[in-house]
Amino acid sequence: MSETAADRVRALERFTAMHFSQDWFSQHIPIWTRLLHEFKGKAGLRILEIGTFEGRSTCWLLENIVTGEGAHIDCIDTFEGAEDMVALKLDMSKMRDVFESNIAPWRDRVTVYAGESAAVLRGLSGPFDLVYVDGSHRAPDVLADAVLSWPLLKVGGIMLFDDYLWQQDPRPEHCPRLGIDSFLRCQKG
C-alpha cells in the first residue's frame, strides 16, 4: 500500500498535536528505519519498550513500524523520572498524562505498565520481536532489564539499547555502558 498525500497530512496533524519537551530520539530515526524495515507492517508484531518518557520513540514506532494487523507495543515506565532528570526541571507528575495524550491516536495498539521495570518484566509473557531498553541509566538497572527481557525476545529478534555513550555522570556504574557491556559478555556466543 503506497502512502498518499492525505496520509502524510494526517500523520503531520497527529504529530503537531503531540507534546514533547525533549528530543533524544530523532537522531536514531535513520538507523532505526534501516534496522527495523523487516518489521514494518508485519502482522502480529510485538514490541517491548522499557522506558517511554513522553512517548516520542513509541509514537515513531507506532507510525512507522507497528502498522500491521494485530501489531502491538508494550511500554514500561515509572512515569516518575530519575535523579538524572532533575536538571531538566520537568513536572513529572504529569508525565503519564503527556505520554497517554501523545499515543492517543494509536491507543488500541499499546499496553502501558506503570512501575519498576524489574518487577513488571517478571510478569510479562513473550515472545517479542523487538525489545528496546531505554529506562534507567544506572548500569545495574540496565543489566537487569537486559537479563529479564532476553528470555522474552524471539529467537532472531532484535534487542536495542539506548544511551551507550551517555556519560552525564562520571561514575561508570551510573551509566548504561557498563550494564550493556556486562550483559553482552554474559551472552557471548
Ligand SMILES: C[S@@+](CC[C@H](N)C(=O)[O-])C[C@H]1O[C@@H](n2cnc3c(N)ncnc32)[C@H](O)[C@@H]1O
The other form holds:
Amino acid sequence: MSETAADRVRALERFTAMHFSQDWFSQHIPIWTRLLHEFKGKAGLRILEIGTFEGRSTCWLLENIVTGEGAHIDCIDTFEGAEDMVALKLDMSKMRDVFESNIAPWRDRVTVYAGESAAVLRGLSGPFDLVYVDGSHRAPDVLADAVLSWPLLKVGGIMLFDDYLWQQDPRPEHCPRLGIDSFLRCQKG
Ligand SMILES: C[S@@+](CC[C@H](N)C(=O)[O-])C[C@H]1O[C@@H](n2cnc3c(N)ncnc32)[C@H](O)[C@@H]1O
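Switch over from the form predicted on its own to the form predicted in complex with this ligand, please.
Everything in the complex follows now, all chains and molecules, and the chain you saw is the first one.
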C-alpha cells in the first residue's frame, strides 16, 4: 500500500510528540530500510529487541516495519542503563516512562519485559522473524544474548547486532565485538 500525504502528516505528528535524549539509531535507517524491506507490513511479523532504551529503534520499527495485521514487537530492557552509560549522566529512573510515552501510539503492538536479558530470554517463546541485539555491551552478555535468542529465531530470519565497532572501552571483553565474533565462530555456516 502506498503512503499518502495524510499518512506522512500523521507520522510527523507522532514523531514530534516523542522525546529522545540520545540518537544512537538514525545512522542505521538507510541499511535497515534495505535489509528489512521483506518484513515491512508482513502479517503476524514478530520482532524481538534486546535493549530498547527510550524506544528510538522501537518506534522506527513500529512506524516502518511492524505495520501488518497482528505484527508485534517484544522488547527487553532492565531500564537501568549500563556501566558505560554513566558518563552520559542520564536520569535512568525516567527511562521506562519515556519509553512508554514514545511507544504509546502503538502500545497494543508491544510487549515489554523489564529485566536482565539473560533471564528474560530463558522464558520467551519464538519464533521471531527478527532479533535485534542492542543491550549490554559486555562481550559475555552479548554472547549470551545471541546464544539464548538464536533458538527463538525463525529459520531464514535475521539476527542484527549493534555496536560491532564500538570501542569506547579498551578492554575487548567489555565491547560487543568479542561476543559477536565468538558467537559467529560457533555458528559457522
Ligand atoms: C544502547 S541502549 C539501546 C538503544 C536503543 N536500541 C536505541 O536504538 O535507541 C542499550 C540498552 O540496553 C539496556 N541493557 C544493558 N544491559 C542490559 C541487560 N543485561 N539486559 C537488558 N537490558 C540491558 C540498557 O538499559 C539500555 O537501555
